[in-house]
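Only one chain comes next, encoded as structure tokens, the form predicted alone.
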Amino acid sequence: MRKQFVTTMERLLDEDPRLVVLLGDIGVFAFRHAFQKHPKRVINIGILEQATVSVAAGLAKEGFIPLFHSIAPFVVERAFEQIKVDFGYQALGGHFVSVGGSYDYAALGCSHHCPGDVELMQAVPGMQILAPGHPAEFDSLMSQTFASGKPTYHRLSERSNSEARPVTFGKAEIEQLGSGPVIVTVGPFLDRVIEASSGSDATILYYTTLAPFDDETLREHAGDGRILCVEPFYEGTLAASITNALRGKRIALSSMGVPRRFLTDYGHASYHDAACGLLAADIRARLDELRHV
């Protein structure tokens, strides 16, 4: 995804003189092209990941559409206050786009994890939050939403589907229909997700766009209620998006995602998904176990 993002920038700083790139010291070299066109539009910043943040509002103020790109720690922990207050509060227009999600770089532990980027943003009123599955979804989802005027932020992963989807801005894409549990999931975990109900009677709704959350079709599809969640963040992340779109309906919910607790091993994200229990075969089990609810 992160050349499809490189590539998706260096087009829309040609077509758009309001873009500006600001980056963290991270994708300097992948961005060396774009930085000999657009000198004063692409911009490394350094690791001063609160500043930046409060330099991209400054951008926005004066009609910049400002994109500040680093790893996901350093983006939305670090800077958490200045994106809350700068963007949130004044309801200014920009981008955050992050990679290394809950733990992609694994191999650098604790400090460079971030499953709790999505929650964070979530405490942002008016915050959209786009989680891409393939790196044509994140070219489709930057381009439908680069000039809303609202905050955005693009979780990006090191992983991705096979396939790209023909995802819409604020929709879910219904990816199988079924008689039994309905599974939520999101971005680069449908892959493994369709693996682990191959041969099932579950319907699968992918969401790329977290929010706004996409209530009318989760409602139109829960069937008797059974919902199985599997995202790539911190377990129960949308457990109140989905509440809220099937209030008034009784359910049975049961969420799958990185355990909320710190990760002390080091190794591949593929050890990680294992020891979280997060492979397809975790997740076959568990909607097994719904099947009986």
Contents of the next structure:
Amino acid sequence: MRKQFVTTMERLLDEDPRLVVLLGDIGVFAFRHAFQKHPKRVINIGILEQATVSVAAGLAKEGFIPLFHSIAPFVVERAFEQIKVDFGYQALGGHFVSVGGSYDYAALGCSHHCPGDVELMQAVPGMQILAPGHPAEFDSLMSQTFASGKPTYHRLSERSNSEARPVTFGKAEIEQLGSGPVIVTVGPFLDRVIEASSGSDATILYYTTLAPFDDETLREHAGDGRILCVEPFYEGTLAASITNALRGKRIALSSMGVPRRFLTDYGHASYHDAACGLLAADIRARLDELRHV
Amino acid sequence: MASTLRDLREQILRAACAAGEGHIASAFSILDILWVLYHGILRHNPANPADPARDRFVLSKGHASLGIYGILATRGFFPMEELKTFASSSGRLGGHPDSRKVPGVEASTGSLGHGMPMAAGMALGLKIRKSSSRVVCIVGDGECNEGAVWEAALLAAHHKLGHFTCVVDFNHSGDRALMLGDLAAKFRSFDWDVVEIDGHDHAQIEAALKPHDGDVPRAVIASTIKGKGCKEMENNPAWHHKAPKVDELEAMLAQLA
Ligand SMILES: Cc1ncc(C[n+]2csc(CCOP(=O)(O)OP(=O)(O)O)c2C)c(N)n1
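Okay, that one was the form predicted alone. Can I see the form predicted in complex with its partner chain too?
The next block holds the full complex; its first chain is the one shown before.
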């Protein structure tokens, strides 16, 4: 997905003179051709995330479409107040593209883990939040939102689903329709959800736009209200969106995601998938649990 | 046990290779400084890492964790063998140092710009308690982009933290983004005492880091080479966050100075 990010931005830099890419001293080598071609609009801005977000807001006020890229905690957590006030409150358009969400950078420890990014971004009214599950979906969603004039968060993942879906900004995809419980899942978790529910009668709704949340698709396909949400960030992050979409309806919601504790082990992301209970077998067990509700 | 700096570099390379992870060049940049600090300058007690009489050291550029792990192992805080568990899911030596787990590590760093203000806070606390302990931290030049570094510089001078020393590992890795210009003049203008040294010259390091009297915090601007001691890594940005593959290891070991 990181490769696609560079390719997409190279194309948009060529197409739209308003785009300014600000790198927080990461991804610099990958952008080497873009630096050469557009030296004024591709900038390694340095390691100063709070100022960078405010600078990006200044660029937006001057008619540019700024994009800031760094590791998730340094985009979202370090500069959160700048995002809230400078972009959110002032309703400025711009893009925040993170890598390393949740525990993609497992070996680097707490400072580089970020399962709370989406929840924080949800706290900024008007923020568009995207979690593509495939490089082609990133390209599509970035293109669809590029000139939206709204602040937009793109959560890139180290892992992708094997196939891209034809994603539409603001809409959930219906991956599978069944008569059983409804699984709401997000971005890179789709493949494991499909594996977990194989042979079952579950409905699978695939979300890549998390805000604004597609209430309608969920309302239409909520079945008898038994809902399993499988999310690649803190468990319960989408709970408010789901209950809001289904208000007035009797629901049984079960959320699975990164547990709300500090992950103190290192190793690889796959180790944490297992340690956090986020393998296909864990999902299957939760699905079966829901069957008895 | 690593009895020389070369041995220590070898242990670090081997640990990173085994883990497939690590900021080796960032560690090599500060290894001479750490070595001198932990051989005669900082009061430390491996038998009681929390000894109140100890001096405090904070590695603000926490990604150089392999450097501090190597030195702490050399001083007996834990066995050198433990470096083999670096970055593993079952180990306590992670990609960034963790004060919750690792004896001798004073602060969990990794997010640039946190360590120096935390160190300033420790210095303030020690001053309130009238302790004779001092606090030393190391920041990277890239890290000096962060506003929090300069906010801490401002308050350390204001609160007269003379027992606080900030070493800048000035290997110019950050030049590709932002030029820091005359860093010594910048610290001086914040009312710090400034010493400029060659960060690989042990006599100069020792002279700059010896305890000193007075109530003015000291900045040590250490001119360093990122990746120092391993030719291929020296000033080579490709090695910022990268570990040698198993079949590259012997060639890298052969290069060690
Ligand atoms: C707040 C924050 N932003 C970004 C990073 C990612 N990062 C890790 S090391 C590094 C470069 C650090 O440069 P410098 O401080 O000069 O250290 P050195 O080059 O000596 O390794 C960056 C950008 C980080 N760890 N923390």
